[in-house]
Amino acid sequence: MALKESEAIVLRTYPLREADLLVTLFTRLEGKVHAVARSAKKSKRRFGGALEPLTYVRAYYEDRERQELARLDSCDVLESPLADEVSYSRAIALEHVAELLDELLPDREANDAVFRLTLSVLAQMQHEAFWMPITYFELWMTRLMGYLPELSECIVCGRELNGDRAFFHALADGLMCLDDKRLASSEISAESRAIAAQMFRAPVESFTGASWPRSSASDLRKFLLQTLQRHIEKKLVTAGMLEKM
């Protein structure tokens, strides 16, 4: 079969036999693709540093008859997160993006909106100030996957929440007013809800330069992660690692 060519983002690599790697790619052409990179540990000409997680590449691969795994022929690096020094905290933030993509995206289903979102967010994660792009990415991924409930009304009584206190629960699908909140609920501030509304109206680049410590919109991130984990029915490993930072 003829080689397919596509822009792609490397999500995961796993050792496979002595010199091969099993690679998960998020391709622009076909969405998430699993492929075998033969002799990837030895071939600097065909792969070099192209298979590092979240490297933006041009991938050349082909599907094999009666085989679930494609064959990855080679990759050209278009942009690498390793171009800048990677600290432990930034490495965890990058891995969080990769884990979300790997867990949320179905195989072989192109999603250009998510692909463009990922590239724009990665461009803002070149340095240590990653809490803003992480918040932006989690918010938009929750929306694009169809998991984000209406943030302006109570899911129990339908009351408008604009200007009122709002609460969320790990087992509930949206926000609740003070009267209808469940036991052990957490509160999400009006400021964080306003930030979410702003992020839906503007590209991630427009938030660059603003002071954004870890505490900014932390309640929003908690709500988004609870929503995502409830739908995928598992805990995200990197979410726990980010909490400890």
The other form holds:
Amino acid sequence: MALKESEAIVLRTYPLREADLLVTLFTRLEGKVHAVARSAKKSKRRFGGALEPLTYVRAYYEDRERQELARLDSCDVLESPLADEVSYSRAIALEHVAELLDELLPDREANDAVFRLTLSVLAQMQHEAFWMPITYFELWMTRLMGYLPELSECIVCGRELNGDRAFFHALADGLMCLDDKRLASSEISAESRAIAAQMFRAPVESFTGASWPRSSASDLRKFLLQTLQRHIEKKLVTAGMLEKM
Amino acid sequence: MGRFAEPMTRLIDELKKLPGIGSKSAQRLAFYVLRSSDADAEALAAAIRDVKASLRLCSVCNNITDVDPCVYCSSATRNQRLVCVVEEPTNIAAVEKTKHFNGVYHVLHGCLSPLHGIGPEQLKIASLLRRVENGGVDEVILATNPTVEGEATATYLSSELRRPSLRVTRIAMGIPVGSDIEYTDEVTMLKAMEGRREM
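Having seen the form predicted alone, could you give me the form predicted together with its partner chain?
Expanding to the full complex; the earlier chain stays at the top.
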């Protein structure tokens, strides 16, 4: 079979047999693809640092007849997270993006919007300031996957929430007004909802430069993660690490 | 009813837990054990028991050892003020092969890995900080792997170890000896250029 060529983002690698690696790639051509990189653990010559998580590569791979796993032939590095200093907090942020993509994307289904989103967010995560790109990524991923409810009305009574207090709950499918909120609901501020509305209108680059501490839109991030985790029916490991940071 | 007798099934199930061993390999190994002599089977069982009973972690460096402190930490000829930090005990053999390192080690037993939920508390970092705090260390060499997670671990350690009297260094990254620059990937080349030295 002919080699396929596609831009791709490396999401994860798992050891396979003695010297191989099982690589999960998010390709532009076919979406999420699982491939075997033969001898990748022993010989660094063919792959070098190309199989590190969140490396943007040009991947060459081929599908094998009657086999689910593709064979990864080689990768050319286009952008590597190792080009800049990797602090512990940056590693958590990068791996959070990788985990979200891995958990949310279906296999073999191209999604150019998510691919472009990931590239633009990764470009903003070269330094320590990552709360903004993380928020932007979680918000857009929730929307692009079709899980984001309407943020401007109460899901119970349908009342407009603009300017009013709004609440969310781990078991509710959207925001609720003060009258309809459930027990143990958390509040999402009007300011965070305004940030979300702004993020839907502008590219991620337009938010750089402004100071963005951890507390900015933290309620929005909590709401988004709850929504995502409810749909994938599992806890995200890196979400816990981000919380502890 | 299972396909094999109960003790055989039990052995296959145990062997399947080993890394890289699937159902077929486990069956093959189990039948090999069954066909081998009683003495060989007993020697294998004794070796597995002994490895668990006699090996432990060195109280100083966390290397796997049968004597505590380990041979490196108790050596009179080694420079105890120079500590090389590695991710796994197996990494020590790689450094020792150079025959040029005369310091001692500290094994972290892993690296920071957010995707696997491994943070600083899961690694042997506290004992390294205590070791430095107690004095007697002039230099710490961070020899974690040149991966995203290894780099994150090294960066984290360098900030935790920052003290006026302590030198913290990172092993160099670059082109492997005997290879060709033409075939070097971009990241390795970048790191090699960054880490160039004066001649």
